[in-house]
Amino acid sequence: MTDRPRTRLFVEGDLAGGAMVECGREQAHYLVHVLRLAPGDPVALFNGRDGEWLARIDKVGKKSAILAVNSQLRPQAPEPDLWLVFAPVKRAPLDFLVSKATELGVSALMPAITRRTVVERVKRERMTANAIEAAEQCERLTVPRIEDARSLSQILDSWPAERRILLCAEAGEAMPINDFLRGADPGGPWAVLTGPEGGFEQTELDLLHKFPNVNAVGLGPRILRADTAALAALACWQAVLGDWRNRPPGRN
């Protein structure tokens, strides 16, 4: 297998042998002025559809760069279908949460406005940028879908019946998360749902428990911050039901 370059870029266009891909101003600046790359240097490209491809910088201009696609490094592979539905937190913790959730393999990030949510304005463009950067660094072949913030009730109104919800509960009866996951069916789509710092209100919990596929789980004896709870639950799910048994690409 051809060695993959250290530099990876997410692109929107189709990837195939012989294709020419144009990078915009920001990516061109990153390649030329930050990484100090020049024509002929290798770059790995991925778009979430066509796998990962080896490309080389062909031309560099003031506002763009052209990359020539050579050969496929990795084919597109299936990934776990795991959503994260979360009450948004403040800017710095949110940036961290989006980046780490991307590394943990979520397929979609869905900010949910609850009754106790303090932060109501979420910049989707900033979340997308953080997710792309994390995907480039962690060798994912996809970037998670980023949705606009909606109320929890709006999200539940359109909830797919087959998608199970792992509800991270701070109080009430809830099975320890690993005990529940070890007995759960690994197939099908899942979602992790976490609330705000103050937790869900009882009316929201009542609404959630009406859904047949909601499973309340506990995250241990300590009260976790909202972003910590989300990442802890994602890690537990990946360890028991996800793809953590797979080795990183290209490593023996």
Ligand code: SAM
Second form
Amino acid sequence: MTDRPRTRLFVEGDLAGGAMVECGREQAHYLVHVLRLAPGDPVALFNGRDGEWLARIDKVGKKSAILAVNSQLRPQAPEPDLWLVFAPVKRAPLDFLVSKATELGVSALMPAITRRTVVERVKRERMTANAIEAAEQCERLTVPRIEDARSLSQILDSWPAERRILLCAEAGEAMPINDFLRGADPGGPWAVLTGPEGGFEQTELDLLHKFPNVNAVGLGPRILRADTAALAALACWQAVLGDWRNRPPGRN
Ligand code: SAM
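Next, give the form predicted together with this ligand, keeping in mind that what was shown is the form predicted alone.
Complete assembly follows, chain above in first position.
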């Protein structure tokens, strides 16, 4: 396998042999002034559709850089279809949650405003920038879809019937997460749902328990912070039903 460049960039443009891809001011600055790269240096590019490609810096300017796409390093490959629906938390833990959930392979991040959610506004652009940076670092071939914050009931009103929900329930009836996952049919779309620092209100839990395809699970005897709970549940899901039997690319 062609040696993998250490630098990876997410780009919007199509990737094919001979294509010339332009990246914007911030990425040009990052390549030239942070990484001190120069024309001819290799960069791995991915766009979420065409796999990962070896490219070389062709031209650099103040406002942009042009990269010449050479050969494909990896074809696009299927990734787990796992959403994270989460009651947003304050800025620093949210930055952390978005980055780590991206590393843990979520395909979508959906902020859900619940009755006890204290955070009103969620900056989608900031979440997207954190997700792109984490996707570049962890060598995944996609960037998770980032949605605007909606109320939990709005999200449930348009919920796809076939998508199963792993409800992290700190109170009431719940099965230990590993026991539930080991008995679940593999495959199919899933979502992890976690509540706010103040927890779900009983009316929300009652609604969720009546909702089809909702499976309440416990994450042990300790009350986890909302971001910890989300990441713990995502890790359990990947380990049992997800792609953690695979190995990182090109490191056999
Ligand atoms: N205020 C709640 C309380 O004191 O009981 C705790 C809410 S917890 C900080 C935030 C969210 O993380 C919960 O709504 C739940 O989704 C998840 N969570 C935390 N600890 C959990 C546990 N031991 N089992 C299942 N879910 C948990």
